[in-house]
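One chain comes next, on its own, written as structure tokens: the form predicted on its own.
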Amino acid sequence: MTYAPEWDVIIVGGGPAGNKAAQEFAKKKMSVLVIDRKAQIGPPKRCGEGLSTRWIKLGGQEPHPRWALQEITSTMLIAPNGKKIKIDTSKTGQTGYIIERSQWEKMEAGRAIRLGAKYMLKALVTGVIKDGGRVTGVKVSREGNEEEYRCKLLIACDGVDSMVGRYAGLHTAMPLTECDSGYQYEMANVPIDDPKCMELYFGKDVAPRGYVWVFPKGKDVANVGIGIAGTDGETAKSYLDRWLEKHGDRFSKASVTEINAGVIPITKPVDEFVGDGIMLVGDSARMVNPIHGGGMGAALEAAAIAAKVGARAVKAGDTSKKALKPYHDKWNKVRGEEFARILRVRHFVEKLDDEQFNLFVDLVEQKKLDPRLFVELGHGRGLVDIAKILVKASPAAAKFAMSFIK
């Protein structure tokens, strides 16, 4: 296929952020080109595939049976000593779905195309074009040819390993200490007691600085994965395989139907995600929850904000960094401050040893700690409340609890 040499907006990456941005710009009657290096939208995926209902609504979507495979209304936390806490998240309005992400992304790309966007696949962006310091296009390697495409605004949605921001001169490097390593099997014939319940397993020997998850995708299909510190001497796969062997009574008759792996950013967003003629959206700007590493919802929200600001800038004929900065400011206001709190929680959680985690479970069993506070921690809230409970629960826990408040 041939493509026009000039566009109002070029978006690099056809994932959640790119598809949403393409839809929003297309709605504003702008010419939009989405460039993706893969041969098809969707796979390979690097994701546990959990998506909350609130993010689906914020994205202006409705769950579809083609991709919303299993509704989730509760979460089971399994402590290092094997004790369990089941949290009914439906009571807090925090439900969601385990999705088939490849189908979801393909359907969302279809929505963007029907609105007028064009997609170019199996095309690698190898650099950006600048005019007087402002980004004005991209260099693309496609079908053995080197091509150039011009635009009024470039949107980088090319994921955690984004190169487009670097090509444009934005600082997107991330230290290894702020990355987790993820590995996941989709498995069939997995015994599942409650298909509406996610399972999270904790422990330093289970998953250092992380956890093992079992996310049901139906009555006997589940994503079984792990996230660990990227600096660990062992691979995520080795930890996951060892855990599966330990739980052979459950998984011995199951088998793998898909393997996924990738890097998970668990740090603060980049300092600047706008420049002259360019905006970073989603994982490329590290817009990821630092506790659980989920970024699809935040990407949808950021894409909508970016499109609103970006379209206004394009129409005004001014896509300078100053004109695009309202996107940076707005996102920080609606989500950045929350993510900063969550990062603080993450740094605390990393200090927990297995004995201290087990203490939480004991307090829940004694009805001294509301398990819903664990859900609040995932949103950067509840630290002080938990600290107060720990101080009352045990003198030995008092010093430990004070670190919540600092």
Contents of the next structure:
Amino acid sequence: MTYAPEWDVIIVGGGPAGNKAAQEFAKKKMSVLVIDRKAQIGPPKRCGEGLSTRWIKLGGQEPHPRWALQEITSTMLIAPNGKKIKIDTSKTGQTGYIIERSQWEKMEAGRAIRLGAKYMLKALVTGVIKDGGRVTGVKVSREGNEEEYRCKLLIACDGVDSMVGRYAGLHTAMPLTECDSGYQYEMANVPIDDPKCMELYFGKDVAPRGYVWVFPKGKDVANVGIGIAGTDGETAKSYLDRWLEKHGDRFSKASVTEINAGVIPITKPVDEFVGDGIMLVGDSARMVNPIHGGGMGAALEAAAIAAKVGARAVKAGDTSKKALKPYHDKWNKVRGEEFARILRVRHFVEKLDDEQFNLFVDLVEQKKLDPRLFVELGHGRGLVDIAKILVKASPAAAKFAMSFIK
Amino acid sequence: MPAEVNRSKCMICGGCVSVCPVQALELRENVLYVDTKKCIDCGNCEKVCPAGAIKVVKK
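Can I get the form predicted in complex with its partner chain as well, since the one above is the form predicted on its own?
Then the entire complex follows, led off by the chain already shown.
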């Protein structure tokens, strides 16, 4: 297959961010080339596949039966002592789906292609081309050939292990302390009490600085996975295997249909996600919700903003960093600032030991703490409210509570 | 000694690439490559790998 040497927009990475960006640029009549290093759009996934309904509906989409496999309307938190809190999030309109990413991503790519975007697969971007400091294209290794493609604007949607951002000098390696290590088994024949409920297990020995999740993909299929601190001495796999052994009764008749692994940015986004002729979107910019590690929603939202600003810049003939900066500013306003708040909550929650976690659950049981406050924590709010409840609860809790309001 | 990949454990997830400070690791479609001349034995890759598939043998 041959491709034109010049494009309005080249997008590196055909994942959630890349497909969405491709659609939005193509809608604005830009010529768009999406380059992916894999021989297929989609697998392997580095993801628990949970996506909020609000992100699915972004841009007027509806959940589709081919990929929106299981609606989720409640969350169960399981404390280190085994006690459970079930939170019905549908009442506040917060629902989501566990999706089949492989199907979703191919359908999204198809939409981009019908809007006019072209896709180049099994092609590795090995460098960027610059002209007087501005990015003007990419070097690509494809079928054993070294090729060059030029563009007015380069969008780097190349994921957690993004190299394009580094080639363009926009960021460096992720600090080990600012990422989580994840492993997951997709399993069939798993007994699930309520398929509309996702389960999150916490504890120092369960998942240091993270959690184990059971995300139902149907009545008896689930993604069973774990995220742990990137700095932990043991592997995510070993923690997950141990947890599965401990819950052996439940999983005795289940078995594995897929294994996944990945590293999740749990940090603030990269400082600069625009440069002369280039924009970063999604995991490549480390746009991940720091409390639950979800990145698909942030990627979709950022891609739409990037395309709006980027298309305007291409049409005006100016894709300098200055012309692209409104993307950076807008994203920070609608999402970045919230993620920064959530990161502060995260740093606090990380310091909780099992005893303190168990205390929260006891207070919920005694009806002294509304479990919906945990949902608020997920948005970076509610620390002070929780602190006030703790202060009233007991002297021991009060001391711990004061550390919330620092 | 530079980082070594155990290919029977490697999940091709790219996590190691994301934390390598010197770009000594590269993930192409199905294989992780180690540039042994660039590797500085920092051990970030070994610590973060979810599957324990990459190890640095410190001098």
